[in-house]
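Below, in structure tokens: the form predicted alone, a single chain.
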Amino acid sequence: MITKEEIVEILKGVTHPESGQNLIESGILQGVDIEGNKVVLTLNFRRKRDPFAKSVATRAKMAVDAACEDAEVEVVSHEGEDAPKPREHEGVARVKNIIAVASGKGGVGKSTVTANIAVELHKAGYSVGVLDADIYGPSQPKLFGVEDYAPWAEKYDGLDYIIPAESNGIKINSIGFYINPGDALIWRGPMATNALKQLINQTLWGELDFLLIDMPPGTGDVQIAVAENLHLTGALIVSTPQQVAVADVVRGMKMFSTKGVEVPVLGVVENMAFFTPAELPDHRYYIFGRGGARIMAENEGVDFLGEIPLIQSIAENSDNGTPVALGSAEEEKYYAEVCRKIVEKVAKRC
């Protein structure tokens, strides 16, 4: 029969994907009990709702099963119980409202909408931060003209914090500050989520009325990590009128309503809704289709928050690092209307 010492050696080969430590180094293995041909492994994960708990427990059982085919192996897992809790960073503790700005697919202008909504919120008198969670395609440094910002750390209450960039009174942190612009970011899911958690928890956000999170497109590891690790006030969904974009957005919205995520969707914004030439101000050209996002919102029982047209100055200002909401009243009025509706919806939920 296998011994406790042999089981401990076997479990040194099972690691937690997030920390990279094996079950003994991390202290997850709390006990090994052998009675006859039955082996009971007791695992204690530090975090409640640890997303890797189930897979780690399964791998531990499989490892012991393989070494002792005649044994009956049982794994008992606890999450967040009787585990040493290290002192944590303040992170978003003083942020009143956290809103995820999401889309089902890329290329719908989600990042531009995020930046301009942040500007409108600040103009309305709110303190605002933007977290660029689009790990593989960060855009906020460019949109706010802070591409050259070099993050630095400062001690606050005895812990090291990242000092965010600031542009027009808005605090910004992005993975784009930590990589060379021309480099390809080749990270697996756990690496990406770990980096994101550090940006969330170790940034000195301070007191904010709103923190907008520019999410990556789709429904992968990063999106799930944000939904599970933050108490989100709600999600703002951005789409173009195209049917292919709308279909992806519906899938993205479903993620927020799934069990364990359960984040309210504040509403849908239709970006690039129409084009009006400057020389023909009374004409509207529906280049990408008409009203697809509005119809989808109605069908899904979600509020439609507004249309944002395809305007050349929006793209030009984005390239120049000055969100268009900072300037012309003609262009910024569309974002101002969406902002007003967001504030109303958040106020009703408080």
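Under this definition, the rigid core comprises the largest set of C-alpha atoms superposing within 1.5 Å between the forms. Bear in mind that the values here come from a model prediction, so they are computed numbers and not experimental data. Positions refer to the first chain, counted from 1. First, how it differs from the form predicted together with adenosine-5'-diphosphate.
- With the core held fixed, the Cα of residue 73 is displaced between the two forms by 2 Å or more.
- With the core held fixed, residue 52 shows a CA shift of 2 Å or greater between the two forms.
- With the core held fixed, residue 277 shows a CA shift below 2 Å between the two forms.
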Contents of the next structure:
Amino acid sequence: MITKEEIVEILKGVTHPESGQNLIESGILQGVDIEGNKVVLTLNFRRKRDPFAKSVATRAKMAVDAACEDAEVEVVSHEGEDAPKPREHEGVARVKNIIAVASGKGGVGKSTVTANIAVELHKAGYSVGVLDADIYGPSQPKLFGVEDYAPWAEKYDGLDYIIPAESNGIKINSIGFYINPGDALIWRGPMATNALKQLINQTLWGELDFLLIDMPPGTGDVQIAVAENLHLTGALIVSTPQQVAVADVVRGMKMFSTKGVEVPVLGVVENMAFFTPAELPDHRYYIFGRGGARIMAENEGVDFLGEIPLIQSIAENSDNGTPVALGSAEEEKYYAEVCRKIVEKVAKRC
Ligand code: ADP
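The structure above corresponds to the form predicted alone; please give the structure of the form predicted together with adenosine-5'-diphosphate next.
Below is the whole assembly, all chains and molecules, this chain first.
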């Protein structure tokens, strides 16, 4: 008799005409049950009244029929709201809160903020994962010291799931594990979107209180696709005080309120807000201007969640793969404060 694994292999040859993805990549195949010579394929079409549902189901049945003549094949299809809940080990099914960390432009410290907030959440007793979706500069592997991690897969119900890396109790999966740094810029459009969808849906996150998504900077199709494909609890926006960064950030923030995305913005974090030299601990130098992100947050009617100063040890610890929030140095308290506000906002459901 045919095995589940063989059926999954066969169904990799059946694609949905619209997305061009096979039944496994697209997540349409929900289950394969074999009892005696009876094979039941459960398909789940996300869209209600999917015009291709019937033809896809027929082709799936025919493919399995052809490979195993003595099997009696039945296909059960669900569509839209009637679809069953995802199986419990599937992708983000058991993640309670998914937060996108976004910025209008690169280099403002979005990844550093993501890593340190993840550490603070973990210190506060939550189970935490980080998905590094920044195709233009994936830096979470370096920030957490797991650059050498080689992702591997485990099978559940005949489907492959990626086992994330783990550092200081935080689960990490990054697009950086799969691409060479030099190739990042050619990853655009559908190719990047599909790879990110796969990372989202095929990582074995397990049960998590928080999954932080280090988003690619900007507001293109890739960013929108990531936001649309996840049931985000909210978005955290990172900006420096400079006007140019602030203007980009407003655009980035507006993306979350566009139709189809509609994600609440938890608030704005101002990174590199000021600089205090060690020998003058009472002085604050506002080298990138003062309070730009706070003013922008007020103007846009979103909460201001705090300032993170420009501190050499933040950059150094990032380079060493030990986010500064792991320690108890003075700078840790800034991240702890932002983390406290995030938890508060999420508890109130944004
Ligand atoms: P992004 O993810 O927005 O591209 P990164 O988090 O990679 O930005 O940060 C860009 C650079 O700035 C990194 O070298 C990082 O170590 C440094 N950096 C970020 N935040 C701070 C800070 N508050 N103080 C000092 N250096 C910082």
